[in-house]
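Single chain ahead, by itself, as structure tokens, in the form predicted on its own.
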Amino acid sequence: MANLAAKRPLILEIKGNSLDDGPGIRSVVFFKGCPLACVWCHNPESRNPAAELAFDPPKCVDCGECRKICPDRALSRNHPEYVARSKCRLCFLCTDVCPSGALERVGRTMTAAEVLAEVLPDQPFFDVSGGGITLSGGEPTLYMDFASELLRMARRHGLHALLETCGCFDLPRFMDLLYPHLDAIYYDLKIMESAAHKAFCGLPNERIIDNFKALLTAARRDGKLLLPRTPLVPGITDGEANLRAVAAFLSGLGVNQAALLAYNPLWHEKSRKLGIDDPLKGDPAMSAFGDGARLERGRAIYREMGIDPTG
């Protein structure tokens, strides 16, 4: 995926009012296309960098124009998913006619001035509440180019930047491009082991490590807020030893806080409209909300070891 570094994104979601994703009240940028490829993925419809079709069953109308206008005899009552993915071509005409928004694009084209558009008239609320602009995903990062000068524009406002990556890229390019023009960055430690950080996330893990200690270098230099964040996905993150070795990984670099995220199981219905297959949708312990006392035990571990837990 390195070569989409200059090419322009496609945008999943411009969220605005968000309280979850950096200080203050914010607006959500979020990339599609992750070079990552985590199994329980909160956002599975921002992997692929391409436009994809979503089909949401309980909007469908049955009115039966989607039907009469696909060119590739796509959709049908009789395709247990509704969508023939193999035979889809993502024209995307099936969205232009589709009244109840069953049938959806996922992605948009936008030039970095009209992503700007959309987040500034939620500037007041920003400088109220002390928010801003959040670059999520997927995983910005991708898109070098495009964040950098998106970047550029948000701080011509003044506007306070944040990033949330995966911290899987080229180090150089993002100092050069990205880091100037940020404030915060909410860094990704999934998983410390790096076999098993490429079993369940479809790489080994060696850059994100070098990454992270060389932002840390930097950010405590220039006065930036760097924070670890790891996500307690049951069986696979949340274990004991896991949360263990990122608590000591911290602790001997110096790092003081970090943040632990309750899961969110939301991701299997996103799968599901997009056709994507998922082989957890069956374990018990992935289709419900984490509950306060994994969190807890989370915290404690943490606390233990001279972290202090946030999130």
The other form holds:
Amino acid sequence: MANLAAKRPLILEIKGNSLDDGPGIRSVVFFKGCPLACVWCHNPESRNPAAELAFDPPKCVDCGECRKICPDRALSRNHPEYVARSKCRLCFLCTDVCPSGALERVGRTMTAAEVLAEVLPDQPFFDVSGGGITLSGGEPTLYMDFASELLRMARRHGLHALLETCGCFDLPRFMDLLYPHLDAIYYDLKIMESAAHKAFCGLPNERIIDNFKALLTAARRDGKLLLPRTPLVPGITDGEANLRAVAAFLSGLGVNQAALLAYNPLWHEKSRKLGIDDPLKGDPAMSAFGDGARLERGRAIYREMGIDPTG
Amino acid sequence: MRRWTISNTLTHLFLRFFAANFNLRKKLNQYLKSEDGWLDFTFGLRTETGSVEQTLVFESGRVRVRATVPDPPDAMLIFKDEQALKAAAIEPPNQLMIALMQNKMVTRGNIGYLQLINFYLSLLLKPMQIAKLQKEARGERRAYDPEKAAQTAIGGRRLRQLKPAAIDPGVHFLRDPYLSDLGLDDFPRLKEFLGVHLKTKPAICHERPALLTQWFKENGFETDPDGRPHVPVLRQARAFNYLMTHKKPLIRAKDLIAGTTTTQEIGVVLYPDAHGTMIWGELLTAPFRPLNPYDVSPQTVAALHHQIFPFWLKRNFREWVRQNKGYPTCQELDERFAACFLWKTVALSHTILDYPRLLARGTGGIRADIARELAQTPPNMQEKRETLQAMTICLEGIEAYAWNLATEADRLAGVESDAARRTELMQLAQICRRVPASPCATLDEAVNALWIVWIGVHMENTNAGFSLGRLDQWLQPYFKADMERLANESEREVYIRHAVELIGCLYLRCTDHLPLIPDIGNHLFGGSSSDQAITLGGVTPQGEDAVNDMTYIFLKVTEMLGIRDPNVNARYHKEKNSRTYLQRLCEVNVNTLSTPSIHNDERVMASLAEFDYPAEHLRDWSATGCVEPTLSGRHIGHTNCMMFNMVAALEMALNNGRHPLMRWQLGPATGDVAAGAFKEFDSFFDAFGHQLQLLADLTCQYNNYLGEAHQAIRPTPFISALIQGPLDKGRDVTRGGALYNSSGTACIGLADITDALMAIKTLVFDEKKISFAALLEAVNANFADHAALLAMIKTKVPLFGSGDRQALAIANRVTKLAHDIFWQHTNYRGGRYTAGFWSMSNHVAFGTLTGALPSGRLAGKAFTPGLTPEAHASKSILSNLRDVAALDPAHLNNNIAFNVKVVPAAGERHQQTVETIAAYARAYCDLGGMQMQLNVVSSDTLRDAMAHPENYQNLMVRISGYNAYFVTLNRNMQIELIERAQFGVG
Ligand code: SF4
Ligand code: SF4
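Would you generate the structure of this protein in the form predicted in complex with its partner chain, following the form predicted on its own above?
Every chain and every other molecule in the complex is listed next, the one we just looked at coming first.
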């Protein structure tokens, strides 16, 4: 997917007033497209770099306008998902006429300047809270040039900038284009065993591990925050062996702070709207919110291994 | 010509049945008589079509039924149709008043007689009416054990506390300004009083009207016993003096403050010279009504019915206007509820006395000033002489009351067995012998003087919105003096606790009285108390940081008690006040769920620029009632003179001047939408402007007429003595005697109007997606069969609060329009009208009286509170905050109420929660926001409280400007609170 690097990404959403994606009050820019394919991905709409069509049944008022306009007869009340994905050519005529927003185009084409224009009005809130802009996704590093431009513009306005990344990127380009303009990096370390990583996330993890090590050296030198994070996915990442492996890896590098993220099952619903295959649908372990006990268990392992898990 | 329709016959028979009962049953017949003779009057009934027409004639103890209505009857009800008439006959009196509000019928003539008829019906049908009310209460789960509920409420509160160091220059003594170590358990006395507050059912007290009525019967009202016309200001002064001298001097057991507003634990004060007779019809059923029931003793019923109410039937503000101005259109408009509510029918209030002068000089000192002025006033300046004399008579009255309290304290001390309490009582006796007559020397004296005067205020004038002002500023000198007298640190620690307890007692004293709210009021101003606003912080008259020790002591008390009234308002000056202070304001909100409201000091003052007030006076502003600015001690701004429904003007513009619910072609013909009268958006906006102008003209006219009624019926020389101006001007404050004069309006529906105009502009004129006529048709059909259009409006029209520039521009245009229209008007005291954008709870009541709107808001739905954006305007609270902050303060000269509902994350993230809210508040102020008020509660909690009110007795919520207990609110208001947008923090 390296060819995407020079391209303009689609922007999934710009979420204002986020309190969970870095320090203070932040605006999070979600990029569409990701090199990994985690089976539990909590933003399934961000995986595919192309625009998609979403259908949200409760919003539909059944006016029939979309069916009238669709050139491919891809929409039908008889179809169980309403949208016959195989027929749809993604022309988005239907989303233009849909009065209720039940049919929606997922992914907006925007320039970096347009993204910034949506973020900047909230700057007074960043300034009083120590917040700023967060690039997330999807995977922003798929679009190095665009992300770089956006970060440089944000910098010019004095915004604190943070990147959330899966770590799967071209390191030299990253160091050149993104790193200098970032204040903090939240870095996912999901599964330590490479084969398992490949099985659940689609790619092996050597590159992710190597990039982390290199980045750690640089971040220490430059006084930037690099926070490793591990999502607690039931039965996949939250096993004791994996958590110990992550912790051992980190403490081996002298890292003493890392985050554990409670599991959020709302992605099933998002997959459904997009007609994305969801093999884990109906798995009870994958349908409940992560409970406090699981989180505490993970934290206890981290603490035991000398890592502060509240980061 | 009348046809004897079936309904007419049935009505006739029912009235005959009514008449026969009262003629033949001695127990009922006695109620046809008052102490002063038979209650003779005629009462007509008719339907709009004339299909029914009957009259009850009361004459010399007999009731007769006539088949025609005399012209004019003393009072009459005109029903929309026969169904409305039928309902009226069998529903309890509260339902009748609600039907009146909904314009299912209209009244003519003296409304007091309608209440009297209601009372008669109630005598006849009491068992049935009570059963209905009880069923309603059970249905809404409102009947539960208040004692247990109060315990649950007090036991369930847990305060979370940060603990920063003091950095405010005005804080001299508190090392931990948040007083984080203190809790309610440290103050058993306050805990007990709080329990009383939460569990006690209020009772109607007739002491005030009984004493006054007695005085007026002996001394005359219009003329004195010799037949000479009374000078109103002198008459009121003498009556007030009599009232205060004869009022029972009561001291609540264990209290640190002497005196009570009424003779009841929690008393509802009656003002039959205002709206007091409105409770006449409910006297027998008020104890059983589901919302905010009152106890009414049989003695009270007898006194009110036989001695008091008949005397005032024609002597009140409404009836004065009806008689003297010939039932003008503006009065009819008010009595049809859908467009406005004029508070002067109840009170001329919402002001703040000159407490610093009172505390420093004492009423004795003020009397000396008056005497000096009087000596220099030539005999030909008659009004001035009379006013000054009246002021003196009033001050003597309050001194007499204080003296009586001292005697009572002595008596109680004599029979007190507990030594510590005996000492307290002896101190109270000493205090009441000195103040308020002499200058105060200690905090205890200052607080007691304040309270005694406060009782006087509410004996003279209706307890609706009188406010206490900047008590932290005015009490700090006494606190400081006391502290400086203490020898060591541990004595000072003990004294700080005493100060907290004393202020706690003051808060709970303020809960000893409630305004009279007839059941219809539960729908208009649900759950509202007197709204006695206290203002904290901000800057001093010299412009310096005003936050001091007492500021934090008041905040501690506010937090510990978590009660709805006093209504605490905090001024925050971002250049002068510390972040520690702002953070504390937010923390107290987190702990109390909804108080204090936060005002951006600079912006509120900027909004008053056009008045050109001297800077020192302007900087001394306080919030009044809900949120409105008054220049403390110098200003009669009656800042809540009317609740003004701007949406009525929009409905009239849509309907070419006709108001749909009132079925009334009231406004000018500004264009027929269906006939294509509007070619561009601006011409429709102009039509809206014309309708708004008409409504404002009428409401200002009525306010001015009612002002004249106050001058004739109830001048207020006591208040005049305690406000700057009357001494020099020699005029009562009701006649413009105060240094500054204005009248303040609450313009309701800004967000709904902006959104409706945006829908019209976007869909009809800009994008031409639909014709105006088709849109109006859908609106008139309440969007039935227009689901796609409704969906389109909801998803495609940018709203106020979304960050959309056009929506913001329209909001600013509407506020400017309202401001400019009111600014043109001059009130009867020579002052201007101001425009505020807050709503008490009338956004719910007016919402129920309004049809669907082009914004997609359905018929009967509540408007948004104050000027709060619609819940679905934006997913991000920051867009809401930014848009409201961007409103031009120049149009908001009676302040705003902006609700923000936030939900803290579960778990121990108190610090993050507080910091996030403080960041919102700070950035909002940086952006130019004027006021914000918080609800820190989730919709889920509110839903649970609706289902299990017994667990949430003290769940306090911010309505629009004031606080209320959620469980005391009517269903529509509860739903409105639940449906407000909520945003997670922490
Ligand atoms: S995107 Fe185009 S092809 Fe697909 S369903 Fe909509 S209208 Fe039909
Ligand atoms: S246009 Fe939208 S609302 Fe209408 S039927 Fe299609 S999806 Fe439903």
